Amino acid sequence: MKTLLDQIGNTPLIKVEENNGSNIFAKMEGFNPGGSIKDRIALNMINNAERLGIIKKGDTLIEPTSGNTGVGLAMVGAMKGYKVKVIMPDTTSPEKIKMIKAYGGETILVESLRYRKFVIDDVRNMVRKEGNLVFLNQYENAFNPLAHFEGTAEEIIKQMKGEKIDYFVAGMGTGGTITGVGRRLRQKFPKMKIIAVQPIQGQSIEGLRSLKDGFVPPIIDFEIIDEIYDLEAEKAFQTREEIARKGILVGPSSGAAMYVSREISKENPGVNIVTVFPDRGERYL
């Protein structure tokens, strides 16, 4: 009999529109149990813990986000008895945290702009403090990427029925996505673009982070990226609100990736795009 936690992944990937020629796809996280494409990391640095005997029952996982992945960790922790503890910034959305609370997780809000400081110094610090917990550390742990580049970009190929894939467009947040699903689309695809999106510098769209602000997740493959496109919050917001129109309801990080997968496809007509939808819409409301 399947778990919960056996329906991690699969997720559909749908054509969202064709401009001058071009189509969009994007693959819909938000059909993930929990919610959100940060199910899949949860789940493999869990997992992963635990062949390395990193992690045991009774534990208490301790992890900064801007709330998608401690909605992962809390969904997957009450499954596999793990209690988790998240440090979230104060202008995460309020659903996230109620989320969060439901799966039995502890929220603690960090000041926004001292959040990025928190995310290393202070939870290691809190680590050396308190002798149970652990720190997965999704900024610097390896098997982020590889969720991706195992799960995401295998299902992509797949479900592309062998057409060609151009661009990869996607957020950064941790760079997880990117860095795993590029890696693998690169391989199978030599010639496409892979395009990083984040905010402009000061400016926040929920679950992505301007590298400008000064914290560079170590993850980040760079080599494979062929370019970052800085956007205005607002933009994405509108682009959100616009695909919301057409019965596609997502996240803010969602409408940036669509409305940057809009400007390649008025540029360069005839190709396929592909992105990524990280999550619902339900808890931005």
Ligand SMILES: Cc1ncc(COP(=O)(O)O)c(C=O)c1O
Second form
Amino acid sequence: MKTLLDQIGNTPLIKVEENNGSNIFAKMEGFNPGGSIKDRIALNMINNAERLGIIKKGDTLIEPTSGNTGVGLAMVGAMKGYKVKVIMPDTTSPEKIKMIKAYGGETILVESLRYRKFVIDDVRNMVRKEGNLVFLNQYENAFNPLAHFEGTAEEIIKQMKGEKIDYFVAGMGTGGTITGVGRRLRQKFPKMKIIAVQPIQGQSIEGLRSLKDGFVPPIIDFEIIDEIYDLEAEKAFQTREEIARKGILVGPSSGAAMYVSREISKENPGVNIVTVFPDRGERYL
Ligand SMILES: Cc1ncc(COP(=O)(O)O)c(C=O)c1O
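Form predicted in complex with the named molecule, following the form predicted alone:
Expanding to the full complex; the earlier chain stays at the top.
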């Protein structure tokens, strides 16, 4: 008999639109049971920590996140018997905070400017002081990009049914998606371009962060990234509204990915562009 954990991954890849003779496809990660792409890494980080003997049932996991990893960890934790403490910016959508609590997780809100500069060392200090906490650290944990290398990317390759991929576009938070999917797709399509999207420094697109804020997640593989696009937040919000009017209700980081995919399609006729819509729109209403 299947459990809900078996339903993580295998999300649909849909054609969002055709533009200038180019196709834009999106991986619909909101179809995961916790409603975002982060279910994948929550499960992969927990499974591997169990396998390596780093955690045991009853332990408390602590994680800084813009919210979705918190939801994923709280959901997987609830199913597998872990307590979860989530540190989030105080600008996180109320829906995500409520979801984490509903799964039995604890939320600690940090002023958003402080969070942006929030360094891993702060959490390490908490772990040292409080004890009894396990920090899986999505920003450094190799099982974050690996979830996308083995899962998300393999699914995309199968779902494209032999069609070539010319561009992969993804927003950057931890950089797990762009690194994991990018590495695998680049192996399969060596000439393709991999484009990362981040908000203009000082602006906020929930789920994404700017490398210019000063913290560079160690898991990011810059070797495979061809370009990092600095996007005005307003463009992400507008695009998100536009695609909702076409029946696809997704979060602001999906609007960011779609905006940049459209820009690429305008300049490059006849290409296939694959992007990721990381989560559902209901959690930002
Ligand atoms: C809504 C949303 N979009 C995009 C991302 C970025 O994904 P990644 O951390 O794999 O770079 C995140 C990560 O937190 C997210 O929550």
